[in-house]
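We begin with a single chain expressed as structure tokens, specifically the form predicted alone.
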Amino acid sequence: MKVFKFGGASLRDAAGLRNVASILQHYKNEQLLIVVSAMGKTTNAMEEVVVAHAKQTGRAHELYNAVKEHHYAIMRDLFDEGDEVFTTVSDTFVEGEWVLDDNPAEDYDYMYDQIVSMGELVSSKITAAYLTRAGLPTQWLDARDVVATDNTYREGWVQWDKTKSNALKVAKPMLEKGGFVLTQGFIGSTSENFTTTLGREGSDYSASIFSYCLDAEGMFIWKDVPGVLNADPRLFENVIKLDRLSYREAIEMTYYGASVIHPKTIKPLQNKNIPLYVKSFLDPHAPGTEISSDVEETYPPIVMVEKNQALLHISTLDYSFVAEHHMARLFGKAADLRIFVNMMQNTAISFTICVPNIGDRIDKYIAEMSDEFKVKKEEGLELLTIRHYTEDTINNLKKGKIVLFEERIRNTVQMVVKNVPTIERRDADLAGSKS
């Protein structure tokens, strides 16, 4: 049994679904569990719906209807008028409308999960129906019947024993019937049957969960790139495809922000020695990248860029030393708000942390710390991480940047940077020409 995962880019329109079906034709005699994301940029659009509903702007239904129409347009291209998939999808969208018809929930994260999860549910129902229509009989599985989580909305923690039991009880018999089984990434369910999500871009993690629980032979992620690259091709030229990676290197890359794979994906696979293949849905016969245990760890420089970072400069109001009890409170509140600390630096009377600039969480953190600390926020920053660095690589990445602080550990260097303002660049060029 293999687990395939198709992301939003592969399902963004009718042509994308046709391409996915053509890829799967080559596997029609194999036992496959297929995990799909929401179509295209649906998750972004659904997040706008949540914000509009929370702020009661009056536009939530308008934005939601735009999402619906996009999906109906794709269905009209794929199915005959009157196909039962139209009723199935309409009924699913109604569940989201019920949430929008109520007053906003006090718990924003809970409300987020109930609305945004509609994207995966609708995408999976359309994809399953189309594959069956294309001669690939496909059973639809509700991931919430398998993936059990705690009540941490927007970043549910998997309850592994319950999830494995569910997978063997629900998913395995479906696979044994023959044909494909198709389910959703990104979503799970609490013990009270409320929908949770596993964190942004969490569909890779979902595929890893199913692979682990069902002892998959291999897991395949289908992307719009030829495999795992040593840098983001949207940001850098002359990137290199990595043919093979160790689990350890893949874990390090994803931890430091490599966006090709969700950070939590690798460890469950490593625990059962399940190989992961990253392949291109644009060139499905190309070899892609294999991630497994049997790899020689010799790599070129690998660069990760995390945009939209903020530095929080923290000091005590009375300018006393930042002591251990201060640290305990600062980190405790960060954990409560699920703020991930990427880097940190401290002096006797100040403490600086680099964090993803997630507005609602950071603003809440600053407000709750203001009784004891002065917190200054610096925005518009990037976090650069270079694995297996060379000095030439570091120097090239520093061009046009101001380095706010830098840290080196073994074969990894991290830098928090901001762009040099244009006038400063001109002054620097003039100074250079004079010398």
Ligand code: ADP
Contents of the next structure:
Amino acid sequence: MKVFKFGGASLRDAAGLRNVASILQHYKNEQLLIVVSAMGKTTNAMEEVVVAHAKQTGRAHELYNAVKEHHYAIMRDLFDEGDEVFTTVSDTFVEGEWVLDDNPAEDYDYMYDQIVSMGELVSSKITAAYLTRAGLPTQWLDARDVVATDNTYREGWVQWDKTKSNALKVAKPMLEKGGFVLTQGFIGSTSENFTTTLGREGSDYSASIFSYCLDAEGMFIWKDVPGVLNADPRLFENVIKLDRLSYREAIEMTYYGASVIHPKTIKPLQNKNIPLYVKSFLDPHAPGTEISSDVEETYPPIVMVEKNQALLHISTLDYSFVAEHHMARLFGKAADLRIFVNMMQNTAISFTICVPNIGDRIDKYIAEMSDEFKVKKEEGLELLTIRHYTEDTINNLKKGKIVLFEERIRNTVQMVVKNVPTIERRDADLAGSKS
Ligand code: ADP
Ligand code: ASP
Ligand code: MG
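Cool, the form predicted alone is there; where's the form predicted together with the named molecule?
In what comes next, the whole complex appears, and the chain from above leads the way.
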């Protein structure tokens, strides 16, 4: 069997769903498990609902209704009036309404997962119904009956043994029945049957979990790019498609921020030697990128950019050295707050880390460390990582930037940079004659 994953970009509107169905027509006689994300930017819209509900702004229902209406508009385009999918989807949306009718839960992350997961639930119901109507009989599978996680809401930690036995018990018999099986990416369930999510952009990871547990012969993710490129095409011109990548290179790239694939996706595939194909849903016959073992490791320079980074310059209040017991506390708190340290450097009296500047976590970190440390935050920075660098690539990337931090390890260079401030040019004739 094969596992396919279609992300939000491929399912953003009715034309997108029609295109997905036309791709799947070519695989009609194959055993396929299809993983789908929420449609288009639904997850972002749901996050706004969560914030509105948490802050009780009075707008949560209005924002939620806009998401609903967007889905109904797509459905009106795809289905006959009176199709039972309208009832199925409206029953699903009701579950989110119940959450909004209650007072906001104390645990924000728990509430987030209960609301945001609606995006994948409705998207999968619409897509399964549409494929079935289009002559591709498709069974709908609730991913929460398979993907078991702990109760770390918003970042559910997969319980592999349980997930594997669920997959064999629940998903395998469905696949053996024939026809496609379609399920949700991004979501899982705790042992008490509460919904969890696996972290933003986690649907690629879900597909990898299913591939691993069901011993897929291959996993295919369908994207709006021709494959994995040597840089994000939204940020750079003249990018090159990489035809083949080793698991190792793909792990490194995604770890350093190549957002085309969720970083947790590759490892489970590598463990079972399952090839991953990244293909374009806009040009489905083109070969895309194959990620597998035994790839000759010659690559062009590959560039990753992580925006919205901050440097934290940390020193002790009593001017003592930053010693091991300080580090233990500094890292312990970072782990508690789930702050990911991208780079670090220590000198005798200071310690600097580069971290994503997300939400209020960094400010919380600074406040909680203030009894013992002075922490100076420098924000608005970018972290650039270049694998297989050449001096030319580095110099090109440095243009217009100030480098605050640079580190080279073997074939990888990392730089924390900020833009050179643009100084307004005044029209003064400095050398000119006095009037
Ligand atoms: P999905 O629809 O599955 O959610 P994403 O939008 O998450 O897809 O991922 C595809 C996007 O990833 C592309 O549109 C592209 O802008 C971006 N991207 C970032 N880095 C790369 C890269 N190295 N190669 C290809 N695409 C990249
Ligand atoms: N819908 C989720 C998100 O946007 C998961 C995914 O698309 O991978 O983060
Ligand atoms: Mg995505």
